[in-house]
Amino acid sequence: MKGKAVVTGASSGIGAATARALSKDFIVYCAARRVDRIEALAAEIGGVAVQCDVTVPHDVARLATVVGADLDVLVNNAGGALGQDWLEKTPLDDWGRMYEINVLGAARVTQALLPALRA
């Protein structure tokens, strides 16, 4: 029986590659905001696709809500990259929406699926 692995950002990239790797020991719910790619990823790869925005509470909360009671393996993915420029010239709501991302959507999903992890 295969084991259950959630990676998030899985719609492209790194998260899409790793979703792929995993699925051939794992049944892996490919979560992430674009439904339209990870519902073609889980079907490529006979997971779960499930859209969450790590940065909304309620989507993480549903996120859990699918995995159920326990999940053997979490891949924080998740991530961009914004505010680039020069200092003098980026606006710090980018540097406050990619921290919210990478930071604490990352600290978001890892409470909310940690009871699963440690069953």
Ligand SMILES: NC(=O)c1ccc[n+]([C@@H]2O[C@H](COP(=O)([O-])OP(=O)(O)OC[C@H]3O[C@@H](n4cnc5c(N)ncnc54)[C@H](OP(=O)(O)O)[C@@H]3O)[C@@H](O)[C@H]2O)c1
The other form holds:
Amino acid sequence: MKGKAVVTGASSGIGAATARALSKDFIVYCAARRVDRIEALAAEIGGVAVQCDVTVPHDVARLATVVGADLDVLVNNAGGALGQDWLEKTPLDDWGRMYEINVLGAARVTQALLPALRA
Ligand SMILES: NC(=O)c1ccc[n+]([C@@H]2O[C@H](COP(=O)([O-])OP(=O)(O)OC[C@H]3O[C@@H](n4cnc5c(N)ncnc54)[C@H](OP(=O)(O)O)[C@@H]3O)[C@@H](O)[C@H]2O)c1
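Would you mind generating the form predicted together with the named molecule now that we have the form predicted alone?
After this comes the whole thing, all chains and molecules, with the earlier chain placed first.
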């Protein structure tokens, strides 16, 4: 029987490639904001699409509910590189947004899924 894996940021790039690779051995829960893309990917790989913004606690709680009581693999991939301009030109809000997604988002998803991972 296949195990279960969650990939955040599965709607493009590294996350989509990771979801495809994991689908050989796992039912992959494909999480991201762009639902059309994760639905197409989930249909292709026999996975489950879950619309989820990792900065929104309610979305992350729903992801945990959909995944259920047990989980084998979590890939915290959602994120990106914002605020890459020279420091004197970079709005620091870009760094704040990046921290919110890349750092707090990863922590939020991990916190929500830890009980299932431990099980
Ligand atoms: N490519 C590189 O060379 C490189 C180098 C170092 C680190 N990384 C990291 O690797 C990860 C993937 O990079 P990539 O190149 O594959 O980038 P990408 O193609 O831009 O993919 C980023 C993914 O993150 C998702 N995402 C962004 N904000 C989100 C949010 N608030 N909630 C949920 N999902 C969110 C996007 O989905 P939606 O827009 O649909 O939500 C998308 O699926 C990123 O974390 C990036 O920082 C990449």
